[in-house]
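In structure tokens, one chain follows: the form predicted in complex with the partner chain.
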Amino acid sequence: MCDPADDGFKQSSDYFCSYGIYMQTDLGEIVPLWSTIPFVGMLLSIALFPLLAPKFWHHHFGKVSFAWSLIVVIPFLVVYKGQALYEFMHIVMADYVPFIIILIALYTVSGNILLRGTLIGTPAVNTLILLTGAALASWMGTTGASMLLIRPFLRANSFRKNRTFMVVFFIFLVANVGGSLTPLGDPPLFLGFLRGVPFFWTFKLAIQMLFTSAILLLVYYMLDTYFYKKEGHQVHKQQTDKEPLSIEGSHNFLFLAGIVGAVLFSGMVKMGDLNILGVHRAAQDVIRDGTLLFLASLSLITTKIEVREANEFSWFPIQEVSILFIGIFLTMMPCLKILQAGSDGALDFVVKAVEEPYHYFWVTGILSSFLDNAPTYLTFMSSLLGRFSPGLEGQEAMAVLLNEKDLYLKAISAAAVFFGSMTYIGNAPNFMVRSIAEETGTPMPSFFGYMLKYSIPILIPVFILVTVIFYL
């Protein structure tokens, strides 16, 4: 029966107990390893379908996500009944919903900011754009910063012959590395925030972020200078119809500040719990989510539609992320529970095999390169909690990790964000940037071309340096 003394019940709700649902011992200790197969299938679908059958994937990704979800949800509900229902409800209400809401808010508000004007793509200007994008990424999200700057960046370089490497560095810096400073920057860090990592804790990654960014910017500047001289373009000097730089929809920066404030508020204020559909949620988190949606609505209402149109704003990427991630979160549940169970779970061998911080850095990183970095981060965070805080719940477990083993958390945080740039599928903005670049006539390398020509030769040496300096 419902035993309030059992830690396992502390997260469960009155609703579930009042309906007499028997909450067994930790689900992670009893679910079998094969229950993670749908999660692997879901992630492999995201990785392989766009390469092997893009048209099918484009039109049917929702059905694929739905199918993998059903394969997990139905058997779990049949076998584990109320306990499984609670876990699914919990992951949806406490992780998925806030995750999608922050993405919607950042995407909407940044989509309502338009940078107009003529920029000439010289090496210095391009480097400055990348630097600006990397700096903005932590505050408006990698997706928001990418969408704000990619079109001006491409327009500025439309006269340049070699543009591919520019877009690749844009993906490295703006769509990934730049987002490592705050939970707003990149989805994995926001998931960490939802699990109890303080908002400003990610500032501890600043040195790694600055180090990585500085090297990448330097390499970019040298490459761009080389190509600029080689191309010998003088087009920019002939341009007569220069439009001065301006920002339309600049009031949306206030909404961005509001988003930062709302997220900070939810991390600093404790207002008790609310019971929503049987799941306990902190009142401050519910207020945050409501505020974020309100700010996104205000942004839409107060900004001219022409601004969004000039940004080629579309809801499709958000729809797509929402559909895919409900599948990811539902299929991920068994995997997370097993990893949280630590040595008592079926993935005990993984927990034991990955020991040192640099192990975590590279394993999280390599998996983040090919799987989406948000679920990868959450998986390894669960593994860390299972390893260092077995039997502890929520904030208590996180406190142990933050106070005693924060190098491990730094390793998975930095890796999840940095390695997202290793492939097109590592992080959601990568494919959006690629799509826009290709649409506007910039040739982009294939999936493997991107890795072989750019990410492996450029990023891997940088990550080796990061490992040596920060994790050995």
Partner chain sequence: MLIEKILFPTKFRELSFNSLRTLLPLKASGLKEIVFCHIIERDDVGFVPFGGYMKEEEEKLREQARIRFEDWQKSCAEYGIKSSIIIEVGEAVPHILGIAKKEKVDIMIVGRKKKVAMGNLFAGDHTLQLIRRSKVATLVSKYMVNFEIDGSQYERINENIFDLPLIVMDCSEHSERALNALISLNNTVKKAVIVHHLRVAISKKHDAGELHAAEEAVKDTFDKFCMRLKEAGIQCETHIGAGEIVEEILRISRERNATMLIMGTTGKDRLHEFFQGSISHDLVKLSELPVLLVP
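Form predicted on its own structure, per the form predicted in complex with the partner chain context:
FYI, this one's just the chain on its own, none of its partners or other molecules.
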């Protein structure tokens, strides 16, 4: 039987008491590498079904996600029992639920803000929209900035023939790279803030963010100029009557400010823990989640339906993200546990090979492209604390890392945010932007098509430059 008074007892993911069984072995140390196969299957399903069987996928993607989840959950519960139950409950309650709540809040509130007026999608205007979105992303989150601007961006370019590359660069800049300056911008940086990284420390990534954004904006402007001229006479016939710009639903900016305040509150106030279905969550985090749902509800109630209709607001993008990401989170659990086990896990050869800042940049980045970037960031941050601050804990350990080895933390911070743009699943806004674009008639590439045609040839050379300039 369990004895919480026992000196060895710890309430964490490594020690779980369930049904009278006390587990001391870290799950990540004992699960085999082949247990990650369902996660690979989930990724391949997202990549191939929309390409090979689009009608089937559109109607049954939820069933596919559910099937892959069962393939992981049932065997793990049978073999590892209470320990596996805890890990699945923890990843759902502590990771997935707050993850999806903040997405819902930002998606809802931003979707209730309507930008009216004539925006003609010239290369200069489009570049300015992307620049604005990238600047906003660090302060209202990549999800908030993406949902605020993607529909006006698409409307401005509704007359353009070649729009796919525009949405891809929107994903690059607004849904990812732009969110690297504050903990509000992207989930991994927020996790760092919760664990002792000062709020404004991430401003140290400004040069890297500006460098990366400048290159991407320049490449975008050249591509847009080429296609704009190629479309020629058809472009200049459009939008002869200009309507002045205006904003409807502007009171929702107050709700956006409330979301920012709730997030800051959860990172700055300590109110103890709550036990929810066996998972310990900070009370301030629960209050934050409740506040976010309340603000989203207020936004819906206080905004006219006509505003959402004019904004072509639809719940499908957030439904798709919610359904697919619960499958991703559940099937991802063995992968994360193996990584968190470090040199004691099945991926010890990867962990042992990571030594220099550029190693951390690329390994964190590659894993963030396919795994959730928040736990990936947290795993390597924990690795850095153990490596450079042995025997120290909490703020003391973090102070050593920040004062003596901050280049390593910069590497994993930048990588976790930047590489989220490498795939559709690298960051949740990517999925929503793609879904909204497809709903409004813009063809989007498949999972592999996005990588092979856009992210690999465009982003990898940029990231190589970032490596050479900042991490060698």
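For the two forms, the rigid core is made up of the largest set of C-alpha atoms that agree within 1.5 Å on superposition. Residue numbers count along the first chain shown, from 1. Given the structure is predicted, the values throughout are model-derived calculations rather than measurements.
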query	finding
Threshold 2 Å Cα movement between the two forms at residue 308, rigid core reference	yes
Cα displacement of residue 443 between the two forms reaching 2 Å, rigid core superposed	no
Core-superposed C-alpha of residue 43 shifting 2 Å or more between the two forms	yes
